[in-house]
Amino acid sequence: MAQKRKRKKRLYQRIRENKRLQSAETVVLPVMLGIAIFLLWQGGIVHQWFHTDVFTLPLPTKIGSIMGDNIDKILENTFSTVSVAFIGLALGCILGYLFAVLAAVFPRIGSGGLGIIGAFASIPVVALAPVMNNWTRDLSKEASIRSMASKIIVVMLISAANMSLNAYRGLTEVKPFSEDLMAIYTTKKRVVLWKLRIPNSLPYVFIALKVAVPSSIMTAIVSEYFAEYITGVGRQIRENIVLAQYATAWAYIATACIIGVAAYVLLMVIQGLTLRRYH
């Protein structure tokens, strides 16, 4: 009997230590949760739990049909939101990383600035977006250009704050013996930066991107609420809620979720390929 229990324990341990099963769990479990939520929602159980109706919270099939009927308009607004999010993300990550390099190479100058740039991460988007709208109102005569510029700046500031703080850790938290070895060989600062600090910061860059990518999409959507030019997923959510077109608003909410999930999955694929090749 004791031997039988021991075999069961070993089998359980083998299952838990199987890397393929662990990888499968990361996909299967979220999919099962999504299917369960869909069935509860479609069956009206969610409406009973939250005491709501199908007008305020439409059924998933209704939302899907609206997305299919308005696919061209949804794609147009999705392109606008994704453009703002990824342009702001790219500019912010480059700016944040360069500032982190400056702080790592010249700690007396840059370390104090990290606290200032890090403060942008704590500023609410609903407070920052209207300020940027007023700041860029004389940038161009075209409302679309002014609106896009203000949204990109907001996303850029939030992304730069996330990137600079994480990249600075990767640039400075290197193994002590590595720095000692470089010092023994009287290596120049630029060589230490290129050969030691930048490679060590790569995993931290992806940690920052795991926060910055979803944050950039959400920041772009929220910024569209206050934008001058009526375009983008966020603005369509607002306009349809104001008009009590809740089913259409939920279609754009579902679109925002799809954008976020797709961007995160793409980031995970790039991370896997990059770190596997690099290390």
Given for the second form:
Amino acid sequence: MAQKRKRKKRLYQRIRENKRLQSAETVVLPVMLGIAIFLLWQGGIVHQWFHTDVFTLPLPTKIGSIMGDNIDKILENTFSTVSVAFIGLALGCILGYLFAVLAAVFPRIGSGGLGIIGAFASIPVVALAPVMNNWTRDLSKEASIRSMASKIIVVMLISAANMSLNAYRGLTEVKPFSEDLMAIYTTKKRVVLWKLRIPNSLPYVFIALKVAVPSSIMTAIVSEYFAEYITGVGRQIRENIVLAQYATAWAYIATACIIGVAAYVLLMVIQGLTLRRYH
Amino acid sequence: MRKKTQKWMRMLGVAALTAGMLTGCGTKAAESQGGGAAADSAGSKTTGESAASGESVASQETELSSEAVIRAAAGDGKVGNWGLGNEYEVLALLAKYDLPVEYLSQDFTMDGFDDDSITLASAMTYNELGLVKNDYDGGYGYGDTIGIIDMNDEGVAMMEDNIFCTKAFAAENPETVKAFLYASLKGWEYAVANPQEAAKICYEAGSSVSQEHQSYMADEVAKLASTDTKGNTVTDIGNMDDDAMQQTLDIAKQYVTLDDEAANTAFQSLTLDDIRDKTFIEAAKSSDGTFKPEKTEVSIQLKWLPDAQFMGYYVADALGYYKEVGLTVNIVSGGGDIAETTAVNNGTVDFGVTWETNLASADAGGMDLVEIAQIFQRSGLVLVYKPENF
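Next block: the form predicted together with its partner chain, after the form predicted on its own:
In what comes next, the whole complex appears, and the chain from above leads the way.
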């Protein structure tokens, strides 16, 4: 009986219970999935599934070699896109948070105002970008500067809307007992805001960022389509598709994916460091 | 109940405030536009005076202008084009005068030209130029006050609208290709001879623009289809002129840079014979109009929204030319980001309308396309400017 149990443990349970293997599993399985997708793609099986050809969906090795050949040009365009996305994101988040604080301090006007901010979030970039192009036209004589400003404003508006809606929830949905406690102490409104509401909103800020970071990159890429000055990953995707250069377009699509993933990982690391005391 | 009304009142209040702010911005913009218009009229006044001061001066000015205007606009960095494969003629023009080959990205309106953020703007003779000149709905009403630089006169013309299909389709369905060409060219011939009637047909077929603009377009498109780059009349509609096509390919090779090394090498080694085939149009021209098409239901992908730019196909359809050769043709609208080369290459449609450069770069990238007729015999691209800006 004892032997039987021991053997059972050897076969399956030991693997299950081994913590090291478990943690390895969380890395190995996704990597294996990635390799499987790569092989299916490279082997042309994916093309069969989607009834497409290596022309419209080029092989990963081809995409990789183009990325390698044009690394300078790709980095230049990446820098342009990333700087627009991050400056816009930073400005938008600050603006959105300030608006949420205002709304939390003056809830009567605030709740109505947030509705309008929410409406901003749902304006499509394709509609917003040309409007901002016209608006920033007199800003500078340099097309590169005014076109960057107009892209930043679009990203800013979209991220501000996102941030203010989430931050407002964090600032107002505090635990009832803490609010009661503050009331018992007859704390001033300013102190409640500083000691209770703002710390409480921090996790919500990260919820907002999880949406705002990818969407700021997407917005930057789409607004590049309409920009006066020709630069950026999004613009390159479009230029190359029009010339039927799918492999090059895919090289830029892959670049956009890498930017998105890198930004998300960075955000997760910052969140882990900042929110440690919440867990 | 009262609380609810209060809340609604507050919401309304905030909404009114924002609306007020927005309209405030609007009036301000309108004001500044008004100011701009005033400045414009002042500008035209001065040009009027200078014109009155002496005809010899005026003629000297116009003779000088082309190069001077290009130099001045390029110096300010205010030359505009849409990019996306439309820019090579402009790049070649800038290079011709040893200027930096840079341009501003123009959107699909002429607002940038109107507000002077682009002083030398791209326009197609049959579309944007009409909007700039005319004062019908959507037009800017500049009339003949604007100056025009023609790519054909500057020697940097590139060939635009053609008819193409894949080499495989042409090899498998030669009779269909001949029949389609025969009927389409017949449609184009009729449209070129009767542009106003063609405009009406296009408008009724579901046009994307107003009837007035449509009739303007038809006149200009007729000119493009029946005049060559040197200004001579062409009676042979659809002819693939070797010199014009070679010039296009040469300019393209100079200014198109493909990041894909393999494609770029292939592009540089392309010859005219790789991208066009004259046998079908020759067979269609010498035919008596009876064909045995292998495929009777075919489609053609337009490069842009349905309008008189493609009047030949609409005329051939409306007047039954396609039916006469035993074909049913589906005309597929393009626009925005439609990549006509891709649509034809993957078999979504059988024929397409594109520009020679797009076709050449697609073939260099690995597509299997061939041009079978050249509809526009000269470049439709011009650069427009307001003389008072220079």
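Residue numbers count along the first chain shown, from 1. All values reported here derive from a predicted model rather than from experimental measurement. The term rigid core refers to the maximal set of C-alpha atoms that superpose within 1.5 Å between the two forms.
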Worksheet item: C-alpha of Gly68: shift of 2 angstroms or more between the two forms, rigid core aligned?
Response: no
Discussion item. Once you overlay the rigid core, does the Cα of Pro30 travel 2 Å or further between the two forms?
Written reply: yes
